[in-house]
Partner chain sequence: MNTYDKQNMLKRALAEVVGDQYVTTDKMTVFAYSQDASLFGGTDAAVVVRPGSTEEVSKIMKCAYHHAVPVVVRGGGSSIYGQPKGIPGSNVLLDMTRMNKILDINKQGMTVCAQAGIMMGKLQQACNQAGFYIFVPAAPFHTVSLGGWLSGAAGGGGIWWETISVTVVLPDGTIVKTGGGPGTNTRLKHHYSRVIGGPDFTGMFIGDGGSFGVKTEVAIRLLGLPHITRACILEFLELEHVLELIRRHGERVNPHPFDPLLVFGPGATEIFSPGSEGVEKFTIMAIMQGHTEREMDAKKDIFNDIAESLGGTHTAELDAITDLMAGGGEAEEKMEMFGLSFFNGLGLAAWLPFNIPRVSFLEIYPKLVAWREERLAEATKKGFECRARFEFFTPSDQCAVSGEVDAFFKDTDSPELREFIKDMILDYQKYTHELGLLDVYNQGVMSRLNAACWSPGFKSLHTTVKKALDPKGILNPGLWVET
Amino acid sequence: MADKKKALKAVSQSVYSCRKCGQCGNKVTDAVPYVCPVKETTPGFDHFYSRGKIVIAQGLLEGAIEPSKELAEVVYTCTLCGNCMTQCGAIDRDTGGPLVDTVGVVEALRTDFLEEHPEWVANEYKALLTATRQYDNPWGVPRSTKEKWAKKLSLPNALRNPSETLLFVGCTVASNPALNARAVKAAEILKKAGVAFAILGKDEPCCGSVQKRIGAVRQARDMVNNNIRLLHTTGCKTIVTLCAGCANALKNDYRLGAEKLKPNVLHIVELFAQLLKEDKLNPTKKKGSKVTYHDPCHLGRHMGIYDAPRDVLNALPGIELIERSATRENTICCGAGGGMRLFESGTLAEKIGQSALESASQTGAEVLVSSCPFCEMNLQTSSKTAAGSITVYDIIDLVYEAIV
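The form predicted on its own - chain by itself:
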C-alpha cells in the first residue's frame, strides 16, 4: 500500500477537503442523539469515527503512517451509514454532493488493504468473496436455493417468459429460510394488485453491493458488468427489489461504468406507494398497532427514499405511525451495513442494533418496521439482548396482513 494506494489516491480530494472539525462524531441535537454508531458503541477515540479515518487516510497518502494489521481492523469498523456526511453538511459546489465523501474514503482504504495486504484483512471477509466466486452469492448456498421460495407460486422465469417488471429478490432474502416469507408475501401482494412480473430464480445474480462495500472493487465491477448484460437480456423495463442494498447498487452503482443499466429501479416500498395511489391495492384488514419506522441507510441517506414507506404505513388501517426523535436523514443506523455483521462475529453490529431498538422503544411503539433484510436480521438479533420490548417487522409483513 505504501507504494500504490491507488484507490486512496482517487479520493484524495475528499481527504484534503476535510477540515477535521469533528462534527461528524460530536454533533448532538434533539434530532441527532449521536452521529457515528461505531463511536457511540466503542471507547470513542478518533479512529472509531470519520475524522480519525480521514486523518489515517491522509497519513497513508503522505507516508507518515505505515499500513498495519491494526489499521486494517480500524478501516473495517464502519457501517458506511453516511450519517457523518449528512451531519457535516459541507457541499461540493460542482457536484451538489457531500464535499467529503467519507464512505468513498473508507471503501478506498478497504480496497487498498484487500488488494495490497490481504493477509491483514479478516478471514470472514475473504471467505465471503470466495463464496461469491463459487456460488454467486455471499452466503455460500447453492444457486438452486435461491428459487426454493417460489416453488409453489408458479412464477414465470424472466429469461424464458419475459415481463416488463422483474422482481429482484436479492441473495439475502432468497438464500435465508428465515426471510423467504418476505419474497412469498411480496409476490402475493403484487399478484393481488394485478402486476404482471417475472423472476430469475436460480439465475438471479448477486448484485455485488456487499462485495464493493468491503473493498473488493474489481470483483464487484466484474459482477456488475455481467449482471447488466443478463438483466438487459430479460427485456424488462422496471426492476423491483426487496433489499435496500440491492436497490442502492442497481440504482447508483450500475450507472457508474461505461455500460449503464437501462431499466428503472424501484424498491418494493416505492411500488407499494404507487399501487396505493392508483387504487390497485385495497388494504381493508385492520391491525391495531403503534409502529415506528426505521429508515435503512441505503434506502434513506443513500437514495433519499423517505416518504414512500411512510405513505404506505399511513395507508394501512389501524396503523398508528410514531416517529422517533432521530428519523429520516438523521436516523440511527441498525449496525449491519458495511460488512459489520462479519466484524468480530457481529458483536459490535449487535450493540449498535440495541441502541436503535432502545430509541424505538422510547416512542411507545409496539412494532419497529423496516424495509431492508439486513436491518431486519440485525435488529432481530439485537432484540434478544436489548432493553425494552419491541417487535421487528418488514413493511412487507404489514402490507400483506392488510391486503391478502
Given for the second form:
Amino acid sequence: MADKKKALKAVSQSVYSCRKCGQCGNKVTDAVPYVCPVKETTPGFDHFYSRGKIVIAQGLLEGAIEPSKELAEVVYTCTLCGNCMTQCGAIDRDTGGPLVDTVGVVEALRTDFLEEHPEWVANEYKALLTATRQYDNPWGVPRSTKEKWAKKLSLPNALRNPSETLLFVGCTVASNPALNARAVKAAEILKKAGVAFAILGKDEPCCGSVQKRIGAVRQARDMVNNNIRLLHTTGCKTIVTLCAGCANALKNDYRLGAEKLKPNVLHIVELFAQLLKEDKLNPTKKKGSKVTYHDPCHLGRHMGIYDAPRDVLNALPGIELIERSATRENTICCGAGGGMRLFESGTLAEKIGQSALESASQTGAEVLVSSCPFCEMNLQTSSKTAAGSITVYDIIDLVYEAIV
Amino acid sequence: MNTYDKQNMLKRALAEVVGDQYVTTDKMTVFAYSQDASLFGGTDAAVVVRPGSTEEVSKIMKCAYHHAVPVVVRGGGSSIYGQPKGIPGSNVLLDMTRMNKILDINKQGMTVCAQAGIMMGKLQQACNQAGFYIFVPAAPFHTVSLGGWLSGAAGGGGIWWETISVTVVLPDGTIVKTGGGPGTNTRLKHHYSRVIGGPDFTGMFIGDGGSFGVKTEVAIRLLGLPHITRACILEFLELEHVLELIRRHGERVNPHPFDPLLVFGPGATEIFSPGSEGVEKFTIMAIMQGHTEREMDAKKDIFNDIAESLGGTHTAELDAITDLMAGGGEAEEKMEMFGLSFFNGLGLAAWLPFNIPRVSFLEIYPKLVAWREERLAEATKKGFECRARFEFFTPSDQCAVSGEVDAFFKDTDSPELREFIKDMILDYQKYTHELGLLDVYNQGVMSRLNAACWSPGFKSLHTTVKKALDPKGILNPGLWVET
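Switch from the form predicted on its own to the form predicted together with its partner chain and give that structure.
Next comes the full complex, and the chain you just saw is listed first.
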C-alpha cells in the first residue's frame, strides 16, 4: 500500500512549527483591514482560515481525524493567496524562510486528497485535470484556439523562427476570446518598442500552475519537465508572460523541475518598466484617470514584484495612481486564486472579488488595474454585483492606450 | 434522548437564534477548535456557535441553561494555558470572535464601547483612527480578544482600571450591565465610572476565567493618542541597580500607561544582539510617550540622569535604536517589535511568566532563573535543544513587577518535547506558588493551579458566587474547581 498522507508528511515541519496563535486570521492594522478573504466572506469558523486548516492538518497527521468529503471541501476553500503567511511574519531561524508555509500545507492536503480520495474532490477540479491532459490547457479548448488571437499579426513561431524573447501568453488569455485582445495589445506594444519576439501559438503548453495549486502535483511535475524541454528547444533567452500565475510557476515552481529552466522569466509589467526606463516606450497619449492597482498574489506576495507595475502606471500621462490602504504585500486576494473560481461555481470567489472592488471604490479611483487575467476575470464578474462603480482593466490596456 | 439527537436538537435551537450558517456540529469544523496557542489545547465541543450580539448570547445561554448543557467560551484562542475544557464531547462552544464591532467611540467623554469578541489590535486601530489610545503593554494584541483579555488575565493586562463597564450574560441568560453608562442599574447616561452607586461588579468579572458570565460588551476609558515617542536604552550589570531604577521610576511617574519600563535579561540580549553570549547584563528600555517634544525630551533627560547615576551605560548600538524609535511615529508599533511573530520564530515556547511584589523581586527572581536553568540542563540530557532564553520584566505598577523567564526549544514536532515543556510549565507554576507567588493568568490548567492556593474563605466565597450565578454549573464548568 502506498505511503498514506505522503504530501502532508513532507510538510509536517510547517504544521508543527505553527503556534496556532491565530494572528493569520485576526490581525487588523491601518494597512491590514483583515487577513483572510475566505474567513471574511464565509461564516468565519476557524477552519476557513489558516490556523484551523493547520490544526486539521495536524489532526490528520496524528490520526485524530480521518479524511472525509467535508474535509475535502475545507481544503479547497483557500485562495492560496499567502496573506496569512505575510501577516504571520514568523521566520524560520534555520532556513530564513517563512516559519509556516500554509500555502504548501494546503497544496499538500489537496495532493493527498487527489491521490488517495479523488472521489471526494469536486468534479470541477477533476474535469480541469482531464481537460489539461486532453487539450494541454485547463479550459478544455482545442489547441488551435490558442493561436487564434495572433492570426492577423504574422508573429514568428518560436519553434521554427527562434527569437531571444518568447512571449508566453498563457492559457487563460489565449483560450478566452474576451481576453484575446490583451495578447494582441501586448504584442503590438512590444513591436512598437522594437522588441523582437516569437510566440508558440498552438504549441504553447499550459504552465502547470493551476494543476499544482489544486493538488495535482504529479501531473504538474510532468508538465514542468516537458515544458522545460520544449522551452529549451526554442533557444530563447527571456520568457515574457502576460499572466501572473504563469510567471510565478515558471520562476518558482520550475525550480523543482528535473532540469533547471535556463531562460530568464519576466512578467510583462517588468518588461514594460524596463522598456520605459530605456526610453523604448514613449507613452504620449493622455488619458485622465484615477486608478488604483490590485497586486496579484502571484506577482506580489509570491514574487515580490511591487514597484514595476507602479513605475509603469506612474509613467502614463494623465494617470493618477491612488493606493488602497491594503496594498502591496497586504493586498487582499481578488478571490480567483487557488482554483476558487471552481469552488461552488465561483460564488465564494465572486463575493471575495466584490470586497476587493468595494475597497478600490473607496479610494475614489475610477479604474481598478491589475496585471493578471485571473484577477481581471474574477473582478469583472464580481463587478456586476458589487456596490460602487469602478471599471476593471489590465495594465496592458492602459499602456496600449497611451502608446499605440 | 441519545447524544446524537440531543446535538441535533441543540443545533436546531441555536440555528433559530443565530441563523443556520453560524452554528455547526460538523466534525471538521468542531475539530478546528480543539487546539489553541497553548500546548494544553482547546475544547472538545459538540456544537460550535458564533453569536453576533448580546441578545443572541442571551438566547443561547437560556437554551443551554434550560437543557443543562455545558457552555465553554472562546475568544482569540491564544491562551498559554489552554482553554476551559468543560465537559468534553458535550460542550456548546461560543466562538465570540464574530462579536467584533466597535459600538461607540465617545470622543468628548473619551470612552470606547466595543463587543467583547473584538481583537485588541482592531480595537486599538479604531481608537487610534479616532485620535485615541489604549495602553496594551508589549502584548500580542492581534490574537487576544477584549473579552478573553479581561477574563483570562486578572487585571486585564493593563486595562483593568480603564474598564468602566462590562455587559455580561449570566448563565441563565440574564443580561447585566455593570458600572456606568446607559442601561446600567445605576441609570447613568454615560460611561464614566464603575465604582459609584454599588459594589465594583465590573471587577468581579475581570479575571474570572469567563466562569461567572459571558462578556459581550465592554466600555473602556481612552487616552489621547501620543504622537511623540522618546526612548532611553541602557545596559546594567547589577540586578540591584535595575531594581533601584524601577523603584525610582515608579516613585516619580506611573509606569502605566505612558512611561513603560522594559527590562531584558541576558538571554533576551543575546537574541537581540547576537555575539553577546555569556555577558550577564540587563538592558533597560524606557519609553516615553506623550504629546509634546519638550515634555518628552525633559522626561528623557531626567530618566537618563537617574539611570546613569545608577551605573547604566549607553552603547552606540542602543543609541541608534533610541534614535530610530524617536523618529518613528507612534510607540505602539514599536511595542510590537517583540510581538508574536518574533517569539513564534524562536521555537516551541516554555512560557514561564511571573508576577512578583517589587519588594521581593531581588530575592525571588534569581531563584526563578536558577529553576529554569536546572530544568534546561535536564532538557539537554534528554536531547532537547534549547535555542533561546528570554528574560523580560516590567513594573506593572508601583508595587509589582511582571515578566517571564521563558525558554524556546528546537524540534517542534517532537511529542516528547511537547510533554516535557507542558510539565516544565506546570512545575514552574507550582514552584512559584511555593515561593508565595500567584500569576495573573486565569486560563485553562492555570486556573486549577491557582485555585489550589485559595484559602478556605476565598474558596467558599467563590463557590457561593459561582453557585448563585450558575446554579446548574453550565458555564465553563470545572475551570476553577470540580463541579
